[in-house]
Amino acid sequence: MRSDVTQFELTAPATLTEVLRRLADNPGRHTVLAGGTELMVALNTGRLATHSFLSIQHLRELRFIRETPDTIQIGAGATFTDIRGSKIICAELPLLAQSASWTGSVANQNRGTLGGNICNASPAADTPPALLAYDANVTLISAASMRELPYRDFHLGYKRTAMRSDELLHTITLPRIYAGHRQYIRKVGTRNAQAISKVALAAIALVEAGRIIDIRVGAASLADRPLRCTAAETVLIGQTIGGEGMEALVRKARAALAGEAEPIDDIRSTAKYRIAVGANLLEEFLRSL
């Protein structure tokens, strides 16, 4: 059943320091709402939960990609179409350009942020793999307040987030180190373009004399949250690649991935396919080296 919009209150302070004196002055009560694309969904659902919605569209104060000698910094505000844009984005970090590419359509990535799909917080989002695999850190503001944790433990759960009810994600950090790595990415989906997914994968390794000195996997849609294969990682990390054992090295990087992933069964898929895929991409990432 559709909401009734003239239940809701929707207003757009003109700061960013006026946003967060809302969210101290009355804690769980706004939610805030960047693109909005995921909101207008709940909305003609039916599924809103709060009822007071505070705009930060508008603040350019979030809308930024920015280059320091080691990181690149995106802010929240900044939408998938300015990430598909960025010359630094596309060149150095890959994976993420290629994830802002699959977020629904052109309108869809106009008015879609990086910030929203993070904290929107769904376990099929398509950025956070990327995310994931390139270690990003997140910064969190409040009116009284700043902090950075890493993004791998932004993700209490389904649809849980470490962000208090008072705070802010502002900044989204990677580092600028992977111009060696071996990057992929690949989404398995209905269709090829506007589809939430069924599976995706994001990795990147380091590979030096035929053995992997630096590897990371991100995934969505094999639990209840994006997902850091950390079990994977840690079978692979200091293998050799190739020869002999490779065979023996896929099947335990397999079983890896499939001890640590818990997804579900729902109208998309089932958790025993996802857990196939996502062992097969894992597979093909792991042989592309």
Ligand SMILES: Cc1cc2nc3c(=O)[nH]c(=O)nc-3n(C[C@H](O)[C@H](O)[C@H](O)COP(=O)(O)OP(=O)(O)OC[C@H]3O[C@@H](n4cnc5c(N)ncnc54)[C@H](O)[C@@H]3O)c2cc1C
Contents of the next structure:
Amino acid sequence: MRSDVTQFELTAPATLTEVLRRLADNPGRHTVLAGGTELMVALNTGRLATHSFLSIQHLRELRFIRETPDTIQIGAGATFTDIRGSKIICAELPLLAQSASWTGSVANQNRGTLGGNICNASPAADTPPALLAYDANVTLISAASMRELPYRDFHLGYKRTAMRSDELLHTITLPRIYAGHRQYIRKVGTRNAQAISKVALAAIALVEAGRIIDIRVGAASLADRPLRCTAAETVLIGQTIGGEGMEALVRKARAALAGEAEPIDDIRSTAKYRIAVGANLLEEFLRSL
Amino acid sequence: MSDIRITINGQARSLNVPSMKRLLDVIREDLQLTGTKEGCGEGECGACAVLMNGELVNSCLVPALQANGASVCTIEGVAIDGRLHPVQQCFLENGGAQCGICTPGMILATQHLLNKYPRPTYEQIQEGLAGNLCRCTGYMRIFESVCKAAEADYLPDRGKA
Ligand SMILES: Cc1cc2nc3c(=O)[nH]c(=O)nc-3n(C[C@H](O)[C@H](O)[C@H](O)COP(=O)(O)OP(=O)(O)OC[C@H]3O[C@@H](n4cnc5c(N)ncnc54)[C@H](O)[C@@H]3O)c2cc1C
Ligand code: FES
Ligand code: FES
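Got the form predicted on its own; could you also share the form predicted together with the named molecule?
Starting with the chain above, the whole complex follows.
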């Protein structure tokens, strides 16, 4: 049932500093609201846990896409439309641009933010596989401190993250080293727009003289959190692509992925199907190298 | 409760509403503009789509406070001086509307699409309207209406919030 809106309070502090101060003063009391495409659905279906919300959607400090010589930095408040419209992201981080274009409809992309997609921490979210494959870093900020950690250490379990209740996600930083890498992304769902994935896989690899010298694989809906597929990566790194051992390598990589995946049965799909499709996507990527 | 200011279809209004009230309900109840429809209430169907500062948004997912200071265009603001906008005319002439529940959202999604791509490809039309569900038309007539609107002398500056 829909919630009674008068039971909820939303304020829009003028600055990020003010938001952080409010979070620090009363840890756990406030929830930040960015584009609202998760939280407003929860409001409309009566599933909101907290009653006090701080809007961060208007904060210019969080909405940017910048480049340095070595990195691309994206503010947590950048929308999917901002990301798709960024020339540098389309050119250098095509997996991120592609996953942003899959995240709901145009209206959803105009409001939904990258920070919201990450912090909502759904195992099925679309941008995390790309961010894992690109080995992003995330910057968390609180009134007292700022810290940067590898994104692969951010998700701790089902909807559990390394972010403290007085912290906000500020920036997502991606290295600019992928020009020579092969890049792959595929979402399997009932349709591209609006449909939450049954399985999605994003991967990058650098192949030199037929050997894989760098590889990273991220997946959605294969575990209780966005999954970095390190077991499959370990099997593949240093191996020769396309030679006599290719069939054996593909089999080993599929087995490694199946071993590290722990998907669930739900309304969208079954665990068995998810493992099979995840392995098929990985194989498709390997055969494209 | 919050005091908010909204420019609705070109007219400035001040309101005192619960800060988390959905923009959809502000439009329908406080502003008494019932052209904007509610379908799913979950961001899935686009029946409640409006233009906010020129951007297509689903008003069921926008809390009132986040619309403070914004310019909002609803279906009531699309016609020009009491005459149907070319997009509306094309929907009318090409069977793009049947029961009409999806139509306000479809028209505003079309406005947004044509403002961005005055000559959209068929794929761009499909993607631009993918968030708007229709139970009646089977979509083909809607897509045809949009194609016709793009061919007609659609004026991009009209109907913008
Ligand atoms: C119809 C529809 C279709 C959708 N389709 C998809 C899809 O295909 N793929 C997909 O991945 N998602 C999809 N979504 C989900 C949603 O759009 C995304 O997860 C979006 O990125 C959420 O961002 P937001 O800014 O709207 O989040 P909000 O609803 O504002 O917030 C979501 C969560 O993140 C927290 N949060 C937000 N920003 C920060 C920050 N900077 N620091 C700390 N915490 C923060 C909030 O407190 C909240 O817990 C869909 C949603 C709808 C309604
Ligand atoms: S009512 Fe808002 S998207 Fe369906
Ligand atoms: S005309 Fe009836 S839902 Fe589209």
